[in-house]
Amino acid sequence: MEEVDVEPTVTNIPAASDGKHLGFAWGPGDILVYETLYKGSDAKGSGCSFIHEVRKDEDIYSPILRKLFNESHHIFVGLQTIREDLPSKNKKNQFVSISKNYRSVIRACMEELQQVAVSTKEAAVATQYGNQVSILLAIELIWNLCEVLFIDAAPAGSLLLHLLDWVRLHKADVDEKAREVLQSESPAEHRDYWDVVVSYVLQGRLEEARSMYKLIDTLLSRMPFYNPGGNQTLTEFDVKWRHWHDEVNRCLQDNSFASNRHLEIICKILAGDEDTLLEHKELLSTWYHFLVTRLLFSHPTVKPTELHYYAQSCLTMFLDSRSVPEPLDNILLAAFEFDIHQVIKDCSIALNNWWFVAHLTDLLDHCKLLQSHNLHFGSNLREFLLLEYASGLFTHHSLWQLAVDYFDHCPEFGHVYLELQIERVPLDTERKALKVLRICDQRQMSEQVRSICKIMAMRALRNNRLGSALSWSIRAKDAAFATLISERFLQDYCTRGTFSDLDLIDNLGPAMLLSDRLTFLGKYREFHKLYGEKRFGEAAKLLLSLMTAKIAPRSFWMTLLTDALPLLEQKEVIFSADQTHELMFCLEELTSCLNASALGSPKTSQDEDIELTKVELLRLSLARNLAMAIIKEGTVEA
């Protein structure tokens, strides 16, 4: 396909029209534009502090269109589960069913938008929804045609029946007009009566036309229609149709309906007279309706390969010589030419988001219709469009969750894209962070897991939620951060005399081995539990091991020794002579360190008095305990 240069859509920014110097910052799905301090020579007006957000895709912010994205996501995921080893006939039926599901979702959104557009009192909102309805109408029209030509791939005979259904579905205003005519006092004299009859004939709805006007019943009732499920072959149908067509031409030559101008017009339409058809452009309204009507009454056994010739000639005949085909006309023409890639390319240019081309391409790829087309930059066409669509969803505060499944089904670059996009999801709440974390865990995205946990841990620490911060740092396996938070826990304990978040500390389990400080925190809490349960021997042994194994920070030794005082003062000897000696050694080591540090950083006399009192009390208790332990041990030995 040759590249087509397309002029980008102009977005008016107020400051730009005043000639002011603007700066910008790219975002994942939008651009922030702001006025800079630089003043150009042609700048007008005073400066302002506005930041303008220019969005690439406004549709994802529409609450009604969000339903389209949500519903189509379920269909997309279901499509990916169709097994490759199924028989092609079964798969074809499933693909057609899935295509109809997509179209029903489009229709439902279209009807809801239409209702809102009619009911709203704001002109701007009504216009916006009206434009969205027009876009969805075009999307459904294109999708339906692609379903007929590519997915269902109807053969000659059946093809025209499908095209008739296609036109009838998208030209439903005749039914409304018919109701209006039939509800009038005298339907036959209503000004739209003949328009309704002719419209029914143009759409091949001959039963309805006969019910409106009985005099032409003979020709209409005899017109044969191909029945794909019947016993009649296509050749037999063609012979039968030609006999009927000859009969119509004889009626014209015999002037059988010359007395009634309207009946003569209908007879000419049945004969496939092109001039008569073109005289009724208003009733046909589009060149593709003209195409299907022309085929119905002149070439009902048209083959798929012949469609492009008739489509091109009908477009040329129907449009005014001065008229230029609209983008929709070019897309439909490309479809009739069976140029799938041109259809996708033109739709990508004409439509304002990737939803349509991504889902249609995915379906066509499953039908094995895009196998020959690879891009020059890494992935195939299906994956490229899905990646673009999913990247757009990631800019929305809730639709980003849908995008994950789209990335999952892009085997080449999906995982890489997900890694890049998941880091941009704002972690507004802990619940959302857990949701993102679960997604990353399921896909073994260890780097992203660590990054999210660190962010949440830092946020919790800033808000002084130490328990949550510790929990996140453990999940991140961040030893340095776990050490920092453990320090904060110990500082809080020294200040308040109690631990916060006891449930978390009590259930650290193997996680406490992440860092020495965390191990100490867990073990120190265990000491308090043993002491509370009056298991003094075990508590004393644990307390001593924390000091002798050097797990406890030196700054916390005085607190540990102070915790030993109640155990030393018990009536029963808890610390043995050897253990008491070790405690004495720790106390002397601590006092020598305190003396050394006191020279560098002088303390207040009050602080010094408190320290000295603690040391004296500890020495006294240790000496008393040592004496009692020696006596007890000596008595036992004796």
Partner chain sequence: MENINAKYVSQKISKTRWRLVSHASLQQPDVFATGSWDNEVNKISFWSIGNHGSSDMDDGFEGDPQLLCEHKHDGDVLDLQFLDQDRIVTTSSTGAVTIFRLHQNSQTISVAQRWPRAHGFPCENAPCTGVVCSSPEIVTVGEDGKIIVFRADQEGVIRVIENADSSTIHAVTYLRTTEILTVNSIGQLKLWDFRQQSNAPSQILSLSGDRVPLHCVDRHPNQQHIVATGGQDGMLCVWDVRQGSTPFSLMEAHSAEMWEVRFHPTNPDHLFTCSEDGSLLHWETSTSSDMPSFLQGGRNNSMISRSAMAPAGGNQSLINAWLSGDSSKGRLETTHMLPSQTLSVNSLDVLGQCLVCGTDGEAIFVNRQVPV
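Starting from the form predicted alone, produce the coordinates for the form predicted together with the partner chain.
Below: the lone chain, stripped of partners and molecules.
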């Protein structure tokens, strides 16, 4: 087994008594913990009969974060269907726009959480939401950096511009402060004035800085910025920049700004003086801001491969000797080193929810940036993370529907996971069962369809809803169950003498063919209808065919023959001689069977008497009918 990356966190279970041994069982997204009977040395008190559910991921139960899952699901499904045959430049633009979509969704969620955190009166809620906001901030920061470095993959020159945008986006308080300063009566006297100017310069927003201060205008206005779309090559830009940089240094050496300390500071910043930059730590507030600013004013043509060198040194310079880099810092550092796997790994450990790593890895995989990194159990990294995320979603009472799409796009194990999980969705209403069935139908999961239909049909049968049960067995094409239902109907008929649910039996339609017993039921009902309409000839034919074509179950033959009695006793001859012969044959077959079985099973003498009487009556009627039929058929019409 591999070694542990970080020390595992300890969670206390408050309701469990001290000293008791706990047992546990893994679930897909949580752990069930219970107290065992094993008594430790200082165990006290009686056992507790509760089961505790320990959940790691609370985020999916947060109402505002749920929107994140739903909206990102939409983006995810859209990403999977991007056509492979597009030229790579178009694809890159599409991937970048998808990445921006994800980020805007994160931001929208963050803003809403922030609003609630600020406006709520309960302290616990405010802290919880505040924590979620800071996590989302970090996630968006990392995602944005990954977009700049990996997906957009800007080359030297534009790289710095993108990094500048990245830093500016995540340090929005400068604009607020600037607004405050400008709205005051005399901006130049405001105590934050120089902070604002310096902040603008640190962010490379020289236009804004210029508008704040005119004197340093010329230097600021002449700083060259790389224009990716223009026809200036990197070397030309480099030359221009060096000229400007030399000019700045000359200004410093000439002491042109000696009179104004602030302007001198700004000039030193423009010259890229590290010590001056480090003096403004509060304005920079983060080491990556320091990194970008330093690069802007000393190495604007930095290449992507050189970034990590500067990143490491900036981190070390920025942090005090006492403070330790936080997990976020390590993740960003790994990103600057272009070590995607390390980024993903660190994020997986730091966050309690697989959402971020799953979606980011999927996007990077589509950009073909992940080497096929086979894990021990055969699937690749993208699939592993997606499966983990989707399995977590499946435990949620409502978000399980999203998980289905994620499983669909995991080619190796997705189908198996889905098969195992879909059967465990609780089915309270028929509507939910129909939705689950539709999911199974669309993916040709016929086993699951059969099993779900059987569950629903059994429930319907238990509640005496024979029509519902039949419609479920038709859906599953389950002949065995249809037979069961028909047996129920026939039993009802035998006990009560009439059919229940005539609306169903009369309107079976082609469903009748699903099972033999069902066909028999339909045809038997038809016989009754024909008899009721006094169409005796057709009724007789039908009755006979039911027995001779062996559609009727043997156990029902007695009933059928008894039904034939009134037809035999009519004044008019209904059964022809041949038909009567067939009836007699059936009767003989039946009695011989009964005699054979009668030896085994004990019957009361009353039952036996009834049976014998019935048989005798039948024999008599058949004989009489045969006589009349022979006479009728033998008579020559005059």
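Here the rigid core means the biggest group of C-alpha atoms that line up within 1.5 Å when the two forms are laid on top of each other. Numbering follows the first chain given and starts at 1. Just so it is clear, the model here is predicted, and its values are computed rather than measured.
Visitor: Please say whether, between the two forms, the C-alpha of H581 moves by 2 Å or more once the core is aligned.
Guide: For H581, whose C-alpha is compared between the two forms after core superposition, the shift is 2 Å or more.
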